[in-house]
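Let's start with one chain on its own, the form predicted alone, as structure tokens.
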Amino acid sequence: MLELYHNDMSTCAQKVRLTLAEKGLEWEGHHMNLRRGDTRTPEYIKMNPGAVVPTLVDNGTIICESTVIMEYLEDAYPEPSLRPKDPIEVARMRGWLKQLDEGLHAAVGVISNSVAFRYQTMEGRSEEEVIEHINLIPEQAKRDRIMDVTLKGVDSSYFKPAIKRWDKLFSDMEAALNENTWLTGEEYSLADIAYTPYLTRMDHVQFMDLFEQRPKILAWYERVKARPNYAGISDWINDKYIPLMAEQGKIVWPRAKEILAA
């Protein structure tokens, strides 16, 4: 039995919920609420030490990390096949992963939290509550920069540069997909799985401009939107969540598209 500890909308665990989609895969659900701070306790810490979303439970073995979750389901449950059989795009596909997981997902949470979570962490909080919340986060590094995020905003240090990755990142995506119909070339495969939680991210906090110069882009996000997995998306939107991206997001975008033409 698979067991997935998630949260609805957790882009790593969106990543996990597409793959497990896609191979037709069932798991039992255990959902875990992060604003009230489920995964910073002391039982789930012993699970998940670095106290973050998900976690997948096979049969009693606990895997962390969404890119190593997705590669061991690639490995354990082959079929459908999600790596690329041509050695050249396999290097590519995990070139992809590899951005993400050094930096790229980072930012893109500075991102989220800059624009519309931040709120919902300060709610009902006082600033001292909203400061012992944070420190339950147990690396040191990560919690700096959430707390610099939450309390500042896109006047937080961290913004101006995660906007600017996510620019690169993005003309890099957009001259692939010149050159392919998915990312690694013309097989889907989880470097597109692990892209699309954070196409869908820009979508909901209103930065959809980031994309006019980028058709192919556009393309290819309708292109994931279509197909049956994204229910691991769609299926998990968190409507009290929607409102907020989208109201903060256009109050911010000029802000970042500043930021972009300097």
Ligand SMILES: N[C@@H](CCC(=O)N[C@@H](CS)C(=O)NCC(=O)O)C(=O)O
Given for the second form:
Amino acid sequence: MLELYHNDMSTCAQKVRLTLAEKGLEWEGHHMNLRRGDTRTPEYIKMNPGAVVPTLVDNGTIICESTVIMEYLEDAYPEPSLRPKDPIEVARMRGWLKQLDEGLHAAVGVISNSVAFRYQTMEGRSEEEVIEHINLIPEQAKRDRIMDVTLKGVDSSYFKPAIKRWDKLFSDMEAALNENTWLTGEEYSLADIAYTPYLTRMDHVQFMDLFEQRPKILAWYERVKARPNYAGISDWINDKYIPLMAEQGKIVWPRAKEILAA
Ligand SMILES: N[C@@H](CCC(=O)N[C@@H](CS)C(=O)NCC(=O)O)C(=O)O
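Could you please show the structure of the form predicted in complex with the named molecule, as a counterpart to the form predicted alone just displayed?
Shown next: the complete complex, the earlier chain at its head.
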């Protein structure tokens, strides 16, 4: 039996739910409330040392890290295949996945937190309680980043590099989609799945002007949303998050635009 510790709006959990849906796999969910700190308990950290979702449990075996989970699902449940046959395309696919793990995911965390999620973290907590809550994050670098972004919002020094990094990624993505229908070639792959939640996040924070001059990305986004597996995102939308992300995102977008124009 497949069990997934996840969260409704988490981009990493969305990656895994999209993969499970594409493969038509049944799973049992354990929903974790991230603002409450459900992943920061000693019991959960034993299972997932980073104190994050998602965690997959397959017949009692624990698998952490969304990219690792996606590749595991591809190996353990190969049909339909989400890894291209051509080794060059597999290399490209892994290149896209690697970038998320090496900074892009953290950068989207900076954007989402500084724009919107910080308000949820601060709600009902004094400043000391906010600091105490963030201090439960096991990894030092992440703790420092989340602390700064939560306390300072878009004035955090992490905001500028984060938006610039995503802008660079979107230039690369537009170029790739100018060549092919999907990110790695003519086959829909784990790379397309992995980036779908991040496009959705840009949409939710109303940063869609990023794609004004990037029509291929917009067309790709329409294609991924039209696939049945998009239910892995749309069935789990938390209505409390959407207005907050939209309202705060609209306020912040001119600032992001200024950074990108400089
Ligand atoms: N590298 C990890 C990152 C996972 C991650 O950052 N998950 C976030 C949600 S997208 C989380 O659980 N955060 C916990 C928290 O905010 O307390 C992965 O790919 O699985």
